[in-house]
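In structure tokens, the next block holds one chain alone, the form predicted on its own.
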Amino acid sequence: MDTIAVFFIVLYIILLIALGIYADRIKRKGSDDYFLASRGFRTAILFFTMTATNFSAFFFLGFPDSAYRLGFGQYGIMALGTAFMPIMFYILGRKAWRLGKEKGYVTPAELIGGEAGSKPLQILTMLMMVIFTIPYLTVQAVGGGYIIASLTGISAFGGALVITLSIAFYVSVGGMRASGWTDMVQGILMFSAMVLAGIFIASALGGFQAAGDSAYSEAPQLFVRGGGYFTVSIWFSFMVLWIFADPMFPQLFSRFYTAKDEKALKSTMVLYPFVISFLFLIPVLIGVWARGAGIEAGTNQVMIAMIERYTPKWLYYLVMLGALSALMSTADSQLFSISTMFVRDLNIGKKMDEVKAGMLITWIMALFTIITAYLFLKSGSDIMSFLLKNSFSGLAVLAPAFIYILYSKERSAPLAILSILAGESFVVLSALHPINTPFLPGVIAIGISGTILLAGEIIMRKMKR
């Protein structure tokens, strides 16, 4: 057991606890404080709970091996694909933070349920974003195991109930500002173990240009698309399913209510793509590296071998710390997401305060995704992991049906029930399916849902004159 480590997660989960009963502590009355902070993040929060809950454990491991195997591309899918997710700011995140305001909107169910006039497209919206949000949260807490099992010594379950717990404590005790403290600290440790690492492994090979041309001599196909793989068609489907799939992220869409003012949202709008652009460069280039450096490594252990190799000891307790603080802002966002989806959508809280049926509902799902992980763990899950393969793909069927009913003038539930299940008709049945299409089947389901409602969109037309 390596007591350095053990000494510095005991010390960062303090914090972050410590963080989540002093955000108790100030809260005001009222479930609009609990669940969304009173609507007065500043750009700060607002960014840096942005970002984090968007970075998962995949920035600092599953990126620099995607990197190491296939090179560059990887940057321009992930990357530009993420940093044009403020289109999607600009088109539901505007409109989201002013309806909620004016309609008091908690939940983005709730959002498109309300404008519809319809309680099944709201029951039906919630059900398929915690569907498709469940297994990736069980993945950050397994994920969160590995790291603290390779820190610690105890077993992966062990890892993944200490995080699960810890986060289950600080955010139903502090809500949704404690999530967004926290996310604050995680996101700047995150981002500084990153920056830190690039430097300190381009330094020991000899600077950024030696390092490049180690990589190029050893292997010139990664400076090219991708080896074949990425595609123009492949480039266009990643491109199209990050910037609806991401808001659709109940973790993500439920900041947008959030925002002190417009002002925050749209400050947060112009930082955000600057920001990605930069930060993800920096572990596809470790990963590029990594092959010039004769670097032989397992799955997602990339990272880890060239910090092994290249920096001092204290940058790879940072580095590990960053990774963990990556899935756990990714984590409690899910987790609290879900538990305010069930309250709010469910109207749980109509049988009791809906501020303690929150932190109820946030423990019973903290139990079920402990259970989720153990079997994960122990078997495999083939559920689980069909729905994780496939939740971007089931999240971002439900962009099209948002914008139709936050912008159509004959906006009609019924159509957009129907075109929500077709698209999810569709990612179900190319998954136990595969077709042969030179697109992602995500990309094909959402212009199913989008064709459906433009018909529709263009037969009522008609019908009124």
Second form
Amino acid sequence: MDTIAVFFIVLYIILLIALGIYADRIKRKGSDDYFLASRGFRTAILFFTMTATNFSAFFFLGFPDSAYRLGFGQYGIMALGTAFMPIMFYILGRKAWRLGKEKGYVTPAELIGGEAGSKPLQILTMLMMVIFTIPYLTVQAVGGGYIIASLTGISAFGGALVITLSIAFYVSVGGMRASGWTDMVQGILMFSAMVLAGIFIASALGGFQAAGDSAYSEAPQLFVRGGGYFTVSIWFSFMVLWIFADPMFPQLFSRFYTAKDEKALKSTMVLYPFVISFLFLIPVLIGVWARGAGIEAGTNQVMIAMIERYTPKWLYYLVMLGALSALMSTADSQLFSISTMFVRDLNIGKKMDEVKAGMLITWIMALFTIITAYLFLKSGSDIMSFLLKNSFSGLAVLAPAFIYILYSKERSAPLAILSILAGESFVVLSALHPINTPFLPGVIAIGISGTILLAGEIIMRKMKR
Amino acid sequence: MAGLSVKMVFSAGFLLLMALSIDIWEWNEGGPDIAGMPYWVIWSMAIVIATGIYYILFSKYIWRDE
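Requested next: the structure of the form predicted together with its partner chain (the form predicted on its own having been shown above).
Up next: the whole complex, starting with the chain shown before.
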């Protein structure tokens, strides 16, 4: 057991729990404060909570791994799509913020159901969001388990248990404010760790040019997109998918409501591309450089292998804490958004205090996550893998219905339900029976949902005349 | 509220950025050209930064606070 690693992990978890307890101390009465921090996040917290929630374990571990296998194209599909995505802060976020403030909406499903005047639409949206978020939450817990296991020598399940219980504690006591504050700390930690990792590794490899030259001599295919995975249609597909899928993650959507004012939302939209242009490049460079350095690593091990070989031990600890921060900041927001949806969309808190119901359901969902993490680690659950593989597509098909309900004059709830069901059916069918198409199936599913809404709108307008 | 023509200019601008991000003219090219990266990675970074500048203008001329 690495006692220094254990010391840093314990210190880190104590800090997060202390923030949760402090958030509880200063909380005001009412569910709006618990679930949305009284809709009072200013730019700094809103930006960090959005980005830290958005950047999961994939940012630290998956990104370098993909770049190691597929090359620089990984930067393009992630950075460009994520840079274009914030246009949704205007299309969806601005409306959600205004209507949420005016009518007291707390969850994404409350917004679409409330504006359409349809409880079935609300429940369907909530169910889709929960179904496609739970596998992601499980994977974050499992990823955290592996990191803690590698540092301390305990089992991966033991690590997942520590991570999930810590998150459940600080989020259940401190609510959205605790989630936002811890996201800020975690965001600063993971961004600093990534920048330092890039600087140290580049320096050890003789600089950017030398590192790039040796990677090119070993694997020139990583520098070219043509002839490989990154076809023009796949490139385009990822751009469209991120724009529609990212804001549909309930943990991101619910943050639109937390902005203190529109200025905070606008500033976050502006900052997003500038930070991404720089931060997304570092893990991709490390992944490509690993090929030139002759690293041979297993799945999600490229970053760890590079850090172990080229950086001092203290930076190794910092990067591992950064990776933990990336996945915990995503997981806490997912856990809290799922419990919020159960309380608000299913009216579980109607007969009891909503805040108490929120705390209770957070713990129930945490226990459920521990069970699913255990099953995932033991047998590699097929259902979980299936949902995880299709979660971006499954969530993206909800976006056209949101845009339709927020902007159309007709606002037909049955039409929105039909578009969601048709899109989800295509996602499931294309996953079970893969079709030969140059585009990602998720993009075709978005097209199906959008076409149904557009055609329905035109027909209804003509019938009115 | 921004006028219709201003909105159309901004919509066209966004679509142009998306179109420029698909740099098919460099699709089969690439080497350690600048700081060990291919030219097209620098191009992608430039588009991402241009998108940030676009959002600055967008928040000034299209997205007005209530």
